[in-house]
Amino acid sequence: MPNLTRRSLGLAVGAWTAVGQPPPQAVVIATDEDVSTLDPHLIRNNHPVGSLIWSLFDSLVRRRPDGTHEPRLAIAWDQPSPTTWQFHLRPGVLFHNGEALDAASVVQSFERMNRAPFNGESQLWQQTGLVSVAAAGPLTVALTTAAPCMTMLYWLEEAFVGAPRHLAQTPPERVGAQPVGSGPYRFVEWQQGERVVLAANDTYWGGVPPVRRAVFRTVPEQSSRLAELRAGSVDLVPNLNPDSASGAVSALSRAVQVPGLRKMHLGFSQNGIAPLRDRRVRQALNHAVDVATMIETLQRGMGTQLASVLNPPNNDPGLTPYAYDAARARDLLRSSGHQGFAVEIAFDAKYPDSQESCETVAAYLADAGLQAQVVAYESGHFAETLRARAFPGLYFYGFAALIEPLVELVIFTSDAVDNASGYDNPEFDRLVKTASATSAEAPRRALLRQAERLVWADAPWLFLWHLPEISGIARRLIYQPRPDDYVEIYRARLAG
């Protein structure tokens, strides 16, 4: 955000600002990033972005972590068609600002979802087929669909909706600086590069959150995170490795594991070197490495191996991983025709064991016969890289944490803004567009397993492991975290 000032970006906090130190009952959640921008229609990460929307804003509609949904800003909803969806909205809800939720907030932050650049992040539109919103009383919402559209609510639950006055009236640079939503907590102050604070809402439907003031610290070095953490200025170190799990363990601090849902891989970009648009290849490098090798050291066994694209519990129980076999890839190999060529494969600090993991994965490749070079992105860049589909050959990557099929496959689809890897096969992207459309169970379950076994046998992943979710968290902090690696810091709550 250019040209504002750290002046500019905060409200008043208080005397503690002025030492930098926070008041002995708030919450820190330490990160190793900033965030980009608080615009609720701009969302580009669960963590720290997406972590911080959901704590200043409601959409009509939560996903609970087991992928369930409930209601939020919606106290109901229902369908007078295939195509139509009517949201009943919950009585006296104000934003921060004290404006009132009605049915006309919901339209305009939905209409603005749908226009440059918010649509370029916000995919309600795309991925719903939605072709108009509109108010149907004062605490009523119309959505109407080009097709019956079985991912509705997913959708919706990462549709936020801004007070109307405030979008209306203020820059986008400045929404994205100075939010104001109806959300658990309220905008108190950013300072880039080193914090955002929250406020409890004293006026939130929901309650008021348990932990009245929350900090998003941003500490880029994990062992300093560790080190605050094992000392008591930290609360809440989310995203941690099996490797330094152990050092979230002290007097006053505890290592949290629970089972991880974001499927780790290397994307096979297929805009790249030619050799990686051909099946066989992409099956081979998938047979080259050792997968279950690697989730034994890298992982100290944490990890499970990748045996779907879906997760479980809705993944085909007949797919299986590829099994680590070095002879079956040269053959594959030698049967495509691509043999000893070079290849990069590219990662940034995102996830901690990423360039062990690469360098791992360089030296099975090797063993087939492959020239790979393990390239380090500075994390801006392979963010632009990324969302470009310009990788020129593997990129180290975690995704979809999440349980919904639909959503899960649909980021394999030819036009989907985040199939990073460029994968392209019409038969996959009519089966699941198919499905989106198809409201009878079964059949919808039976188009959906095709092309799970489809984009399966097509591989344009090299498919690694689930990634464990642990989190480093104070002993005087009660929080379970979530497997999808948002932070719900209002859901928490300190000891005694």
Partner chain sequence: MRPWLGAIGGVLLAMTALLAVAAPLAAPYRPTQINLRARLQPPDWGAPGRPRHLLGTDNVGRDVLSRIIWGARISVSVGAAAAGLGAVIGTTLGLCAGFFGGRTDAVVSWLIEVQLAFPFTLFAIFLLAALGGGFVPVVCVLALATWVNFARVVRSQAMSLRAQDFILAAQAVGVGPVRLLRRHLLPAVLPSVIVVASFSAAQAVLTEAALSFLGVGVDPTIPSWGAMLNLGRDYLSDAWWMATFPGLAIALTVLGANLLGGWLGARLEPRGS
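Switching forms now, from the form predicted on its own to the form predicted together with its partner chain, please provide the structure.
Coming up is the bare chain, nothing alongside it.
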């Protein structure tokens, strides 16, 4: 403890005295949240922790922005049987400390993900029904699942491989502070609460990333992040909201929008007040809110209205958004027998525009004759209530920023952990369960489409919009943001 104390103090004082100006070619990424740990198996959020892990480590496959799968540590894979997979590893890959990648190192990392506390954050084993990981050769990994799994590649994209000797010999709390992977960047330093610095990996198998040095800085105030972007001391500010996009435009910087994937909605809790268990009431409320106008004003026209619970391009083009129709909403409410009831609209500060969205929806519901009350939850309390499916009324949330129809639908099945509304339709469950066990492409698609239409008509959510994904980017930086919050700085380069 005394040693630790002196070292910590020394580090911090050192950081203070050496004036922290990064070398000119460093690219600086500013985020609101602190980095909690750099352990590859304890990723708490897509950004900044996920972005850092993606840069420092590699997975067998990497998720492309369009949801397809890019070979990384694995160069090829096949499925000898519906429940077994073989992955052939890229030869000659070295970790940053000089260790070589082989099948044993993949087995070691995957097995680590199945132990506490790592299995709390890493979902590979729970989600795929994985039962064993084994080396089938020096560069071949064999995976076995309990039942056929259609989403194996999706979950492998979040399964990272660390340097085996380093993982085995370093105490767990040091692993998160001194990460050693095989990714395009090496770890340089981490000043807690302030910055993480990465340097290009000169021996990366995919070539040296063009940006030689990347600095992830924590800046809690949005206005400060934007001010720094305009002043040129920050190059990339992800997760802007439409109102702040104009603040990213200056002589040195611009705002870049890509179509978002996160489906913003107000869930109708099925464990709360009785009226919300009536499908007509849920449909009525979908008709009672002018989502299009909200997008035009609050979202400054940057969001797209949800027309399905599936993200494009997998959505059913025959489905259309619920139209704003106050008369229809009143008729539906009258026919349901539930009118003028009081309903709570819960939100937390997770999304910057959650409060204004909820307040506006409350005003529309008041027009429909309901007594809507907006209630702010502290973020921890919100997460707890969400997990316990214990909201009494509506709750504002965003879901599934991914392109994988089965994963997007599974969360509506009655026993899915993420089914926060508590939506429970046995017919829907049956369709999705059958689809996930069907390996033939065409019948599976047909089943999924049926399920998609069913859940749209049942309306377990008040459907809102796709959260627009807006980043502020320095003009000197050439980078195309992803729709799912991850920042892949190794795909960026400096202009000129």
